[in-house]
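Consider the single chain below, provided in structure tokens and representing the form predicted on its own.
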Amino acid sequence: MQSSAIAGFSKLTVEEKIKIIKEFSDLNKVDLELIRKYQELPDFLELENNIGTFKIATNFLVNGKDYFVPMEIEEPSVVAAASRGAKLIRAGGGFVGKYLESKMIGELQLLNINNFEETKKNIVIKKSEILKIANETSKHIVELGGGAKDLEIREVNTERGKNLVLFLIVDTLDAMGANIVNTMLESITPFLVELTKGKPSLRIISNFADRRIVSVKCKIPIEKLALGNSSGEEVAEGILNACALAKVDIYRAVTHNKGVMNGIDAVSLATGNDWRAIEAGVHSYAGKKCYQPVTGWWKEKEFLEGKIEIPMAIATVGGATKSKKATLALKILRVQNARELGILTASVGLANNLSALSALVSEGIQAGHMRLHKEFVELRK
């Protein structure tokens, strides 16, 4: 079994779904026992691709590789939307993604600097020594090709006076990086205090991960977008109009991006990642100048094409990614590293955005999205 495009997957029994996932991801007895234990919990419901531990989104083809995607979210409609969006995009060849850059930033705040120009020159002179001290704390990362790569210096005026803020640029590889970066910052602080005679204050990673940007593109044959009584061309035009509004109306833009984050948060939760940090990074990136939608759509001949470009500080090692549940999710995904996971996660966000927009501009969100949600509420009673 090499394809995640399974017709009628949502209508299969739980046992049939698990059998497909087992063969696809080579699950063992321990994996299956974990799924069984979750099925025994009082709140387990056989609804919209729920196998016990997770709900499973289908149809994802990313950079030529098939995926079943574990999602952890209370709304089954989000999973259905992700699967539908992925099916449409699959018809155009699937998602194509890459990381534009993959580094994290740690900030070290220094106060009471007397001579900023001289201090900055001294730091530049000692930069290689500072990076060496930082990398001494994470030799395993350095050996694998990561570690502290650069140091930038900024003067920042605040209401309490001028600060000298150092940006430590770190390649954290498959880790989200908070522990690595924070440890590095604390390790270089004594040296910098001696060098600058300043007073250290904040030493912490930034969740504005604008140097860990993932970019994913897709295209859909316009005829495939037909929904309800609306033709594919009508749906495509509606999506373009909705995006045009989101670019100039923050009230729409925030809701547009929330729909994207429905999918991204659900994958982040399933894989044991810090969804709050990812969410903060994406929304801050959307508002770095004037708050904008994080996806874009346009027509190119007979295709509707789309793109998402966002910070994605996601991990396959460290923290809660080693919990039993997250380990199982990563095994189902068959990802090799954090970059692959980040590209896939952004793809899920793009798929959810496509589904939401196509429904909104045609049959309406209540027809599909809320029908599943209502079924979920009724079953919980």
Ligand code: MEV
Contents of the next structure:
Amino acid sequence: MQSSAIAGFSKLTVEEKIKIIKEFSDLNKVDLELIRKYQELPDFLELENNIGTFKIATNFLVNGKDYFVPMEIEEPSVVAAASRGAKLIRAGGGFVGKYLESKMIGELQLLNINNFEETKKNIVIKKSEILKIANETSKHIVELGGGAKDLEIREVNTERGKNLVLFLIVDTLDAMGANIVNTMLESITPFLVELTKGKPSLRIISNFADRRIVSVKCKIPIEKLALGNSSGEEVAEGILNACALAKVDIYRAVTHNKGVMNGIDAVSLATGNDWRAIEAGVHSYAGKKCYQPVTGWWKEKEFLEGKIEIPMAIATVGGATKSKKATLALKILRVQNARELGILTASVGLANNLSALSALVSEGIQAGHMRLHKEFVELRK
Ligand code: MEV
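Same protein, different condition: the form predicted on its own was shown, now please give the form predicted together with (R)-mevalonate (MEV).
Zooming out: every chain and molecule, the one shown earlier first.
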């Protein structure tokens, strides 16, 4: 068999799928045994507080509540780093976080608009009618206090002429929002075509979630930062130097933010969230003017203080959050809603950043990383 284009592959049983892959890739008995073993115990999951399904980060104290954090990631050192960062931050009272705003934006692109001023006026006049049509599609979310809340109109000059871009501003509550927002956009399109005589094109949520921003702060007693041969003061100073470089050097800023996303992606994945949307949101937010680190650290008396501010379109309902694995992760977390999960997830990013920076400016990143890697290699023998 040469082709990987198999009609209806997803409808086949696991055994049928394995048979196809076996033939295609010429798998032997040992390979097949391994596949079976990993069905029971997926690879990479055997280290760093593994409980079989996830690795678990410890020490998280966020807004006065304790959490064990399930993380899904191949790299054990990320989980160890999150736990170590959270331990340091716990010594300063834990993380304190909140959402600054919590709305998603959907875009409707309209082409061939003749009179922009006239059209904009007409849309404003019909605003409540448009919102009503949108909200008809999501009665449940409206009953709970969410739904389409506002419209904004933009004139955008593109290389193919001027577009009218309508922003639909939606509070999607505990959902990430893509399905809700996209459905709303499609539902209002016929009305807007009639109203504007424009030609509809894209109708899609924006992953630049700059109205769903979470902000988390923390502080650490400086003496607790001591690592290897470096004093707490030396580590704190090193972290300030690292941040100063990240602010002016994109090569460093992207790596700095990658370290933040190590933790955020792992929690997003464990909880069945769209981690690519979250990645896209965070990196684009970091680059909204000139690409910047998404965390900042400074000294305040005997403390090192830190902050993260990022878009966090994370969900506790909808999509794959309903999968068995994600349900288990959410249960372990004991979160009540998406906001709580977003604050926790951003806290994990801040913990990972603290841990990475403190290691980088003292003993180096390889010491801890290689210790865990060695354990992993030993375990595979
Ligand atoms: C590696 O996965 C993450 C780090 O590169 C982050 C950083 O450099 O800040 C260590």
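Positions refer to the first chain, counted from 1. None of these values were measured; they are calculated from a predicted model. Rigid core here is just the name for the largest C-alpha set that superposes within 1.5 Å across the two forms.
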* Superposing on the rigid core, does the Cα of Val30 end up 2 Å or more away between the two forms? -> yes
* Asked: Aligning on the rigid core, do we see the C-alpha of Leu360 shift 2 angstroms or more between the two forms?
  -> no
* Asked: Taking the rigid core as the frame of reference, how far in Å is the Cα of Ile20 displaced between the two forms?
  -> 41.6
